[in-house]
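Next up: just one chain, as structure tokens, the form predicted alone.
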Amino acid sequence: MKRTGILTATLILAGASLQAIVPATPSEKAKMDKFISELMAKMTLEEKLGQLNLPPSDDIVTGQTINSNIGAAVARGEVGGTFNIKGAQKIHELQKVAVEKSRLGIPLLIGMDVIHGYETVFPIPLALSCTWDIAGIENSARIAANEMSAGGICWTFSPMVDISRDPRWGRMSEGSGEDPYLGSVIAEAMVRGYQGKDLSAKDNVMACTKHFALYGASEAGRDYNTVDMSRYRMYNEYFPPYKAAVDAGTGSVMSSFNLVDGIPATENKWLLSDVLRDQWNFGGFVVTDYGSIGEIVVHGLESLPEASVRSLKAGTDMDMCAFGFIGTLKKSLEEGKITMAEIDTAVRRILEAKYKLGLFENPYKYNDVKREKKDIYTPEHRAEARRLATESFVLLKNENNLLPIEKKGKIALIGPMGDSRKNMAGTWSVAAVHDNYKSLKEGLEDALKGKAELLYAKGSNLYADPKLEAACTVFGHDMRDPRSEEELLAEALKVADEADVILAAIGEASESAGESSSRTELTLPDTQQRLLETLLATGKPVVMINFSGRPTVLTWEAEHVPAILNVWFGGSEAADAIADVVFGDVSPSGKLTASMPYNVGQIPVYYNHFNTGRPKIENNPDFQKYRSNYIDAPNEPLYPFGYGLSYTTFDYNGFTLDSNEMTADGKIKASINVTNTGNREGREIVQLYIRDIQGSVARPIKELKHFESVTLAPGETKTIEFTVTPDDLKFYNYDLDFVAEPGEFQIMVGPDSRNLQSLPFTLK
């Protein structure tokens, strides 16, 4: 039954920008417009096309910038920006070429893939999301902005806000998991952290929200693959984090590699103009991903000149590395396939970005070598990275309270991830200085100094097959041991026999996840599985310290290993942070933001799915014929969204609503008492979900709408209150109107998406 919509908003109103990065007053905007108009009036066509060109940087040698390929192109006015060059002095020299050697002296945008920290590296974004610490996540971006700006960078290709429900996709590591609400809150926080309140300040940088759009839904979890979905699903499940970043004022957006409605995102006018600019009022510029205009040809569409025309007309402003704009648009203009006005629109957007960053006023504002020496990898930054890393770890199992481990006796560290510095920071650590970071072995030794003995053995390689291992340890992260599997196992057994407890440091390597790191099997690699089985057979207590860049399949481990701590990749301070949690200086509090499946055959598996017409009867584990279920596995994941244990326990009771009816302009207060029933302090993430019982279109069985972090002393009780309003009930209906429909709803509160208490209410 279709219900009458209330609080309906048009798409444009629903997408109105809340905080555009523009000059603060009309007079300041007029000043910017006048400056840019006068500058553009002086520019040749070639110089305009140069502003739309984003090539990669060369390996510039200090003092030889003008002689490099990139330096020469900059001097000719053929470059609008470049990326992934590190060092304030090098960047100063390149900027000096732009300002003092090119005809018009237009400064460059200098970008970098600073995804989760500069030299102070924070946990990978998926791990950061598991902290549910929004203030901490914003601060991580603030620290990253401070460091990269000190190093000469003014533009970061972050945040990556793609929703993903398929952990086979390696780039899930760069995002915030499966939920659009949590992903939206984190997207806003990251943009605020990078850009601050004043984009022209010397320690703020411009954010580049990516990848617009739908990249996380690549078919089969295979990178760069096709995406196809309904617009209903786009607007309700995949678009919200992008829109949240736009509302927060992101200065730029990067288009995605994939198709959207059969058209590459880079040249998709509906996506880049109708949605991003017209509906959401985005006022920044759009840059392509690496070479994507050139890849349009490979998709089976038009040639590079035609792809360049269509991309510019669609709303793309800057061409990264395909050289389509600078190489073909002049001829296309002569042929009448594109207009000067269309070129000018894109050029103005690039120049506005440079103006807002303050580069015209001071092109060298980011080239302070004194700042670079004192503001990067500071003790304060490292302490915050260590704290957030401890919050990101998810305790999946802790049989008989095996964790935390006492600092006494002999403790064995065994596994290929135990002594590998370069794999600690995780994927996309472009600016990292790995030699500065501790291996897990070093972190544990420091924590145990004078109290207990740490024994170590590698135990196994990452994979038995050297080719598989090589694919996961690129960029100089090789960790292969030439010894045979038998030799490595024998050494591990010798160490295990001497120990009181075993820490098994196993799982993925840093580049097992990330771009172009898709996997079809998510179980523990073969030789590591044999190592774990061997360690368990000793009868010694075993703690699995699971390194991963994605949700992995731990079904066998959940049955056989007494304690499992998922540590993801915790960044530059991961070693000390793991020691903090393993030895009980900090109690784990991370909660999963992506469901962990029983097996890959369940994928995609996520908590906020739709019901079917034949759902499985609840609380019945057996296979049910003619119901929507599997013969050989449960429907539910092994570990659900929102799940995570602590070293203490929490009790939820006294769940109430102050009313069971809500009006169009009203609200309901939901309250629940949370008590720490254990014997140590702990942090809990209290989660509130809502279900729309009957909609004009199918609605998810539950959706996260609020969460609250609370820290409780042993025996302490706090009442957690949530305010639910009609805005929490809105969604895009069949006609893509943003509405809250009257009818029956449920509010659910609990520690994760599976264990919830429920109460009904009605929206009048």
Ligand code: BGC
The other form holds:
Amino acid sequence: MKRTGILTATLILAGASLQAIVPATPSEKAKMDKFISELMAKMTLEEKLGQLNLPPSDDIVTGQTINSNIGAAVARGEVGGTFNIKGAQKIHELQKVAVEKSRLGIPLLIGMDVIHGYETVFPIPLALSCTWDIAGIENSARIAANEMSAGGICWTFSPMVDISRDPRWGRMSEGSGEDPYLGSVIAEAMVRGYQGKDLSAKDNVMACTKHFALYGASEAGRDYNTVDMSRYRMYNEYFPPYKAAVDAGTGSVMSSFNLVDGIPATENKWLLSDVLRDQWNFGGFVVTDYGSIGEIVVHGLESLPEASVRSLKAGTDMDMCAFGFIGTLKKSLEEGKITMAEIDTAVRRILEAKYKLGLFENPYKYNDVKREKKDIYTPEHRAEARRLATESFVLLKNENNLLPIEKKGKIALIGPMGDSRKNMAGTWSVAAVHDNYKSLKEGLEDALKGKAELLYAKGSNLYADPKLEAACTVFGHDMRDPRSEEELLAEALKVADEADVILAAIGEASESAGESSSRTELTLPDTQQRLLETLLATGKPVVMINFSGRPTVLTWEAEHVPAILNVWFGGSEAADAIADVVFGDVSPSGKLTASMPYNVGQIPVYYNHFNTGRPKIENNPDFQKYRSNYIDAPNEPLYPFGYGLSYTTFDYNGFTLDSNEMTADGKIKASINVTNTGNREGREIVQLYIRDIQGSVARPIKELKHFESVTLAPGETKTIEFTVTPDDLKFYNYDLDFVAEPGEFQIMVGPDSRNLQSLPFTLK
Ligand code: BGC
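So that was the form predicted alone. Now I'd like the form predicted together with the ligand, please.
Next comes the full complex, and the chain you just saw is listed first.
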């Protein structure tokens, strides 16, 4: 049996415990401690505070570094690191200032938000999670590490592991969706991919797991908003991916902007010390998010000096861009509000990170301009980005097998997402070179060359209101067409008229999602809705290619459009990857990792919810008085977690358990036969869920516990086996003890979280 997916994941997981972050042995650790102690003995208070300071980089002009603000501050020993500068040469110059001009020559940490790739851009993280391809996701981080390290960067502000159930929140694009188990497996894979086995290798970089914690639960999906949640929910549903990243050895953690129990995360001692360090044994350093010590003042707590004191005492080691540590801690020390030991603890953690990265041995190890020319945006990296992009697309609907489209006749591409290179890569593509990437039109043209004709019309703007459009096309991603909506539509109709089939490239712009991109309406914007309706009215077959950085609301489309392919933002190679899938060179296999709501009023809607005392009676769509349901909408999302179609079909049969009893140290084998019942090869993601029927606290109606990806030829059957152990049944109880409680359980297996076969067993 060919075993991919989870087996690979398990092997890698087993490897994780072997993973050695230098210093691996007690003697290497003693050597590091001695080196750092000797260095710290030479440092002035100001130099120590300098190490805790992470200012923005400004715009450094090559050859002028020493004259820049940051260059001057580095020379004075006031800077521990900086971030988001691109170019090995520039970075080399800045590092040279640190090494040669500052009194002690301590090298800088150079960070960047490499969230889903450097110049080779992978699909946005939400899309990447829809591949359920853990080895592939790890490889994407590996490639990103390779490229960024060639570009002078040694520290990435990734992975972003915030669980979110609220697609109004634009930052869902940066995470892995709604599920704590899948989120944890991905978090570990990303950390391993970035850091490798030995952080001091020249192509490994330090991960920064963010945003600790609970940022994805911002109320009403409004960015930076309040979070308030029970410890039970934190430990079971939101903490697991952060903990998984810590267990995998993440070198650093970024605190979040939000409140946790009324106290901003950055100065929350319970969070940063009791949980992160004492309970989880985190050994790296904590950096704040951008300016967040300063924002404590705005949250309405204390002044900047007091916020800096409380942040340091809580366990924050590095201050990103608030200048609270460097600006106020000296005075606070003189006033006896903090101790030298508290400062030293933070300084030691920063120096340890630099030591582990090998920067003291060779501060210029990442500044190899030859590698920068050779290792970035290579054909191999691009091929992997293209492959992963094809795996990330989710086929939501495909009436009468409209997709794939044959490469013949006249094919019309219509829609505002059709011909914009800058819109392809997706949010947080800091190092992207958009001009190197194809627009969808260019990708389709290349795929059709000599076989079929591609016609094109823009069809509409993103929004009728230019102000709304401007808010979604920031950072120079402007794509406004000066023509009126009527002119655009008339042109589209002309093109549609000539075509045999229409591909409607519509949806969100890349910057409609991401940081500070919350939306309250998740349906297609006005002008695009009109365009889609007009295209459908022609009677020609229409395929909707939906660009989105989050789950959007497609309820109208699900009813009226025959085929919908959700392509998210697929990265630098997205155009070719879309062509691969649309024309059938690759069958789609992505599955949703976040529920697609029926409407915004359902949010938060997620598969692993509690039952309530009055659940809706199943298989009865009607409104049920005095039951937990809506008068005007179903409880279920439009498309559930785990859902996605293929160009072939799969049948699940012969589900068995080898026992219906499990002992405290036993296991149960669950097997199911999966058959490819269609007429082409396809990849299926087989999912296993568990329900704890009765707990000492309420338990979710199902929770993902295993999955396996399997590729089947037409007619082929494979038996998929999962081993379920008491570890899979554990959860944090009311006292926050991690336990498996004896009693009745159900194991469910199937193609998505809604279509499951179920068998019972008992834990003795
Ligand atoms: C974001 C972080 C990011 C940081 C540095 C902040 O605004 O919240 O995710 O890493 O900026 O760019």
